[in-house]
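Only one chain is shown below, in structure tokens, and it's the form predicted on its own.
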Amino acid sequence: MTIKMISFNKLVVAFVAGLGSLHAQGTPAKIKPLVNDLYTADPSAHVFNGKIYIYPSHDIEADVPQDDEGGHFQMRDYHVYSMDKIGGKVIDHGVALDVKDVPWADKQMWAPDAAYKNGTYFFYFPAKDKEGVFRIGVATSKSPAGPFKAEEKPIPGSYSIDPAVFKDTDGKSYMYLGGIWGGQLQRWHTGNYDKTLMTDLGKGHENEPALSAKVAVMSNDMLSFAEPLRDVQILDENGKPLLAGDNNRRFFEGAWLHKYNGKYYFSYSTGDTHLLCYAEGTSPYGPFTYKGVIMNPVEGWTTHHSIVDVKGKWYLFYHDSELSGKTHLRNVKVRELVRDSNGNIKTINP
């Protein structure tokens, strides 16, 4: 008889599966993508004028075979979406930016954001440059929907990839980013970029503290830092940094930070393990500490997400790959997100 082994990475997957399942919302209707003629990703969704606007990455077949560094992501435009309400028409605003208007940009247009400040709605992505390295670069246009105009350099000390932007109440603007493997995070851990690092810092250090998004208050005109960027330091039950062979709580990429009755959520995605995660703090610099499960794994190997207040109601924006069944050709989604009464996040089934 043959036995097939089962990592312990995947037992402890399914095990906290299991149990977010206990605690999941109900199963609802199946939730239908919003763009079907497109293979789109990474939505980060933002209600601008009283409409609801979506700033995907635009997955494309490139023949490129797939590895840790995430090779076969091998996207080269934007385009926008609009919504009048959750459940309406989605309408194609058509290509917002391209990598061959990019000036700095090589290739691999990855997850991106928006923001809004005075008259300016500013588009920030990542791409790498002429050398392989991840930037950040900005963009902007008089029109949430673009067409966007890239500055001629990335964003002055950017690294990595998927930026997220959030506004506070006292008009304080904030950058997220950072991602390991493909997103070079962990080639920054000294302060200077080192090629030979190529998925995670290696064996031996999984009782360290785990690589931490970065983060920094953008500038008056939203095209720069106005700091060095700073870890974001999420925490365990105890108040101790998690670990990076924590790989069930341990932050990936994809940061998104909201505000919900004074305090702020720290959301990410675990990676390897799938999970869409979050943590809780005071301040959005944090530190945050780790409160659970947003949603279990979803069809494909990615979770890239933002939550938006739409009228009164949060809603999650996420990815899978439904229409394509491949890891690389995904599809944007959109559901309700719901709280307890301590405002914790209930845990969604896919």
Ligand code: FUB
Contents of the next structure:
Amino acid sequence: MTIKMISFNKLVVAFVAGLGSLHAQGTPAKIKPLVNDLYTADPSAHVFNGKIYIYPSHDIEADVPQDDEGGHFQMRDYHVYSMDKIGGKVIDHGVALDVKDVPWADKQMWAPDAAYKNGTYFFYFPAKDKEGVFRIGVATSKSPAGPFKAEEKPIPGSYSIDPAVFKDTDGKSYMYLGGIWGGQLQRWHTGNYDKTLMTDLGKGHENEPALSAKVAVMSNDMLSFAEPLRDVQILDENGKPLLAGDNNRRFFEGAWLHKYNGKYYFSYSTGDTHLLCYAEGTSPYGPFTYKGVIMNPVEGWTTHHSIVDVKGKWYLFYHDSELSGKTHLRNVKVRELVRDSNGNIKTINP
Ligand code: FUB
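Okay, that was the form predicted on its own. Show me the form predicted in complex with this ligand next.
Next comes the full complex, this chain leading.
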């Protein structure tokens, strides 16, 4: 697949959002990529000032061979996209942040997220520092579209990947983060960085509790954690922690939190089993009880999602590899999220 670059002056208009039509689950509907002129992945979507903003990774071909550590994901910058409505025109606001403008970062600008507080937009992103350790950075702007200016240092005490910030109805913001294998979460298992832990806890640990995503409430200025990171526990139907060997249900990466009808929904990717799953709880800290699959595997190795309320309807943003057929060159998509009358999310078969 060749990709065609279309650029106008300041704003680059991406192709019209290809939604096909948003049929209810079970009805075959062709969901088209939202952006066709760049490869995009890991879409974190938010509604700011009545507009939908998408904060994705920008996939590139760097000719680095594929490995279990995600060495082939060598992203160097971010673009921000916006739409007036689902199905509307997708506007590319250009480069919002480049690795060369982040003093502490070396490479691999992975899945980002954004938040707003008191007139400032905050852009959170993981990148490897000069020692090859993933940290979470923060950059700020007065516009949701950027460009963003990075802080000199990563967030103190941060590690691993995939930051996702949830603002609760009481105004408190929480950051969820973590990813195993290439995301290095397992290397922090003992509290200190252990380079020898490559993918997860390893053989012989299958019956131990699975590694957990982490969460911390953000400081008032949104630039640091107000407390040490805590485990996000996911329990099974008997109230027992999911086990490391439970690959179809345990957390791998790509955490997201949303609140619906007063309940907290923690959702995530199971990585090597390619599912998007969710668990439900009564506090943003958890514990969360495993509920089910949001989406079955897409084309490609990973998927990574966000869930957002757009004028009372809920949508799932995610990615697959339709445009390239290659696992590291992905494209973002959106489709409606459907629930039953108890709030349970209906499984999507992409
Ligand atoms: O895009 C790089 C990594 O792949 C993300 O950080 C993960 O969530 C996975 O989508």
